[in-house]
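First comes one chain, alone, set out as C-alpha cells in the form predicted alone.
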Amino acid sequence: MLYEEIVDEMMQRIERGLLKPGNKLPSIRNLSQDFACSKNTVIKAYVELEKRHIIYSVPQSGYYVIEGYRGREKLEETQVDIDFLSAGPDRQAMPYRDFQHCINQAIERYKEEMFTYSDVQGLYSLRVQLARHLQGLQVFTVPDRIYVVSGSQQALHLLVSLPFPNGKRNICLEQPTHAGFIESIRQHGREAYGIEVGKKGIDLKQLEELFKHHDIKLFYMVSRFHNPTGYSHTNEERRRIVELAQQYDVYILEDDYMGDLDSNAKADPMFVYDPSGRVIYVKSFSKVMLPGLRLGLAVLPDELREAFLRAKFAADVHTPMLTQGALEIYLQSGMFKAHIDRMRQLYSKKAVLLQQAYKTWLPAAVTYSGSLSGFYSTIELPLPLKAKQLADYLKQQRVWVDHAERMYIPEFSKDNVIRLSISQVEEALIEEGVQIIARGITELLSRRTEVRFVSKGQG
C-alpha cells in the first residue's frame, strides 16, 4: 500500500541520518505531491510512525523526529542488554501519546493559568480528582487535606524536617528501604532506628520496644510492594502497627508508591485503620506512569498544614501547573484507569516469570524475595560473596543489577544483597537474565573455593 511506502521512505531517511532527532519532517502537502497521493495517505503514514514512537506532532507546526531515537542499528546493538537495574515504568507501556493529548487539553482549558504562580497546595480541581481517585485505594479524604508535591520524595523529605505535634524527634524505618529517604534523614541530621523486613514481615514486639524507648516521631514504611524486597504486609499486620502507633503516640508515614498496581481488592492501606491523621498517606505517579512528570501527593492532618505549606513554598513555590492540569484531565477522562488495568496485567505476568526463574535456576544457598508487583525483589548472596563483585561480573555479561548497600543504615549494613527490577525487562529475557545471574553466583563462589584451596596447599 502507498502509505507503507511513505513509512519506509521516512524510516530510511532517519536511518541514513538525512532526518535527525528534532528535525521537522516534510509537510503533508509536499509529501502528497512527491508521492502523487492524497493528503490522507500521508497523514495515515505519519500516524503509523507516531504509533511506533519515531515521530511526534506539534499542532499548527508539523511532525518531528523524536529526540533520542537511535535508529535500527543502534537498537539492535543494545537489545542483548538485560536491565534489572532501571526501576521506572516499562518504556513500551508509558502513556506518552495519551498524556500529550492531556497537556494540549490543559493548555486549552486553563490557558494563562497554566503559566502563572498558583496555590502552594496544588490546583484545586486536580485535588478534587485526586480525592475521587483515592477512594478506589480505600483512602477516603477531602481535597483540603490533599497536597500536590513534586514527586513523593519531596513530601518525604519535607516531613522528615518538620516538627510534629507529638514533640518527638527520631525516625523509625524499615530495613532495607528506599535510599532517597535514608539520604533525607542524613541531610536533616535525624537519628534513625531500623527494623528488619524479613520474609514474614517485621517483628512487632521489636517495633513496640522501639516506639516505647526511642522518642520516635514517625515510622516510615511501605505497606505493599516494599522497596526493595517487594514484601506486602497483611491487613492484620497493618492494623496492629497502627494500634502500636496510637498507643505510643507515633505517626506513620505510609508510602503507597505503587498502590495502584495492587489487584487485591481486600488489601487495605494503613490509612484505613486511622484516617484521623495518625497515618500520613503519600503516593507517587512515577512508577506507574511517567517518572519525569515528578507528581505525587500527601494526605496530611490539619495540624501539619501550616508548617508543610511553608516548607513546600520554600522548596519550589508550587508543583508545575502544566503537569497538574494534564494529570487532572488524565484522571477525569478515564485514561488513567485504563492504563493501570494494562499495567497490572503486564507487571503481574513479569513477576510470575521472575519467581519461576528463581525457583528453577538460583543455587540452593541463595535466598530471594519477591511480590506480584512486577517491580522489585532482592537476592541475598551466600557469604563471603559481595553484591558489588557480582554486579561487576554481570556487567561483563551485559546484565545490569543494583547492589543494595545504600538502602541500609549503618547498623543494618549488608553488602551481599542485590536488587532486581523487572519493570523494563522484556518477558522473553527474564529467565535468561536469571540464568546468567545464577551462573555468575556459582562461578564466583567456585573461584573463591579454588583460591582457598590453593592457599592452604601452599601453606
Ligand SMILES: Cc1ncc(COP(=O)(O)O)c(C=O)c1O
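Keep in mind it's a predicted model, so treat the numbers as computed, not measured. Numbering follows the first chain given and starts at 1. What we label the rigid core is the largest C-alpha set whose atoms superpose within 1.5 Å from one form to the other. Compared with the form predicted in complex with the ligand:
Shown in the overlay between the two forms, fitted on the rigid core, is a CA shift at A428 smaller than 2 Å. Annotation for L25: C-alpha shift of 2 angstroms or more between the two forms, rigid core superposed.
Relative to the superposed rigid core, I441 undergoes a CA displacement smaller than 2 Å between the two forms.
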The other form holds:
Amino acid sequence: MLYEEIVDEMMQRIERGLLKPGNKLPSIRNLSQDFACSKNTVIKAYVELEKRHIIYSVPQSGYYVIEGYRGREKLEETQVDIDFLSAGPDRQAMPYRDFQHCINQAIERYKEEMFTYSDVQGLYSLRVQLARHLQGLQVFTVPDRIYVVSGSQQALHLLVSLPFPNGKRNICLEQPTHAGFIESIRQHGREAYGIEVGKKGIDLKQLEELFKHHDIKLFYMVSRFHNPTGYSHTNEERRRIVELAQQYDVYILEDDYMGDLDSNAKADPMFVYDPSGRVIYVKSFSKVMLPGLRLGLAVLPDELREAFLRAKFAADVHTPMLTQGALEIYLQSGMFKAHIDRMRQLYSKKAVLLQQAYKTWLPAAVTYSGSLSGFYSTIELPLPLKAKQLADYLKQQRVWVDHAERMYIPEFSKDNVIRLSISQVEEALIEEGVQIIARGITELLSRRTEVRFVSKGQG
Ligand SMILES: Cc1ncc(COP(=O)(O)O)c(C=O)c1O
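Please could you give me the other form, the form predicted in complex with the ligand, since above is the form predicted alone?
Below is the entire complex, every chain and molecule, led by the chain shown above.
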C-alpha cells in the first residue's frame, strides 16, 4: 500500500540521519507530488508515524521528528520498559505546545501584570473561567469562593493544619489513600483515623462511629478514580456520607483530582449534596493536563476565607501569574475541553484493556480493583507474597509497578498491595505487562512453596 511506502521512506530517512530529531518533515503537498499520490495518503502515513511515536504534529506548522527515536533496529534490540509506576499523565498526550501558545497570549494580553505581585486568592479573570468550568462538573459556585493554589497538594496541606469553624482537631481518611495527604498529616503531627475503602466502598456504620467519637474536623475523600484503588463512590454513597457529615458537624474535603476524566454525566461530586461550604471541593490540573504547572483550586466556605488566605500568603504569597494567565486562555479558548475529550477516550480505552487483562491473566488467588476510566488500580497479592518483593522481581523483567505501603497509615499497614497506573503504558503493551506480572506472582509463590517444603523436609 502506498501509505506504507511513505512510512517506510520517512523511517529510512530518519535512520540514515537525513531527518534529525526536531527536523520538519516534507510538507504534505510536496510529498504527495513526489509519490504521485493524494494528500490523504500522505496524511495517513504521517498519522501512522505519529501513532508510532516517531513524529509529532504542530497545528498550522507541520510534522516534526521526535527527540529520542533511535531507529527500527535499535528499537528491536532494546526491550521496552513497561511502566505501570509513573503517576503523571501520558507524556505523549501532554498539551504543552498548545499551552506554549497560551503563555504567549497571556503575556500579550496582560503584559507586566503577569510579572508583578498579585492577588493571593488568584487571578480574578481566571477564577471567572474556573467557575464556568466547574459548572460542567456540577460544582456551582462563584469566583469569590474559588482559591487558586500551587497544585491541589498545597490546598490539602494547608487545610490539614488550619483551625476549622467546628473547633475539632482530628482527620479522618480513607485507607489506603493518596500518599501526599498522609505525609501532610505526618508533617503537621495530626492524629488520623482511617476507614477502609474496599470493593464496595466504605462501611458507613463504621464511619458514623468515627465521626461520633473522635473529634473529627474533616474527612478526606477522593470521591472518584480513587488513588490508589480506582474506586468511584456512587451518588447514593456520596449523599449518605454528606448527610453523616452534616449530622456530626464534620467537614468533607473532597479531592476530585481526576474528575474531568469522568464521562458519566450523571455522576455528582459530593459538593452537590451540600454546596453551603460543608464540602470543600479541591481540583487539580495535574493528572488531566500538565503536573509541572502546579495549578489547582479549592472551593472554600466563607468562614475559612481569612485563615486560608493568611496560610497561602505565608506559604508562597500567590501561585505564579504566568501559568494562571495561560490557564485562563486555555480554558476560555476551548482547548481544555478538546484536550479532556481526547484524554477521556485515551484513558478509558487503556483502563478497559487493563481490566480485561486482569480478568484473563491474574491467578485466582489475587484480587484486583479499578474502574473503566481514570488511571489507577491495585492488585492485592496472596500472602505471604510481599509487594516489594514482586516489584523488585518485575524490575528485572523491565516491568515497573509501585508498592502501596506508603499509602497506608500505620494501623492499616499492608505490604501485599501493588499499585498500577496505566497512564504511561502504551495500549499495545498493557496485556503483555499484566502477563509478566501474573507470571511473576506465580513464580514467586511457587518458590515460597518449595522453600517451605525443603525446610520441613530438613526437620
Ligand atoms: C489523589 C490525589 N490528590 C492530589 C494530588 C496532588 O496533585 P497536584 O499535582 O495537583 O498537587 C495527587 C497527586 O498525585 C493525588 O494522587
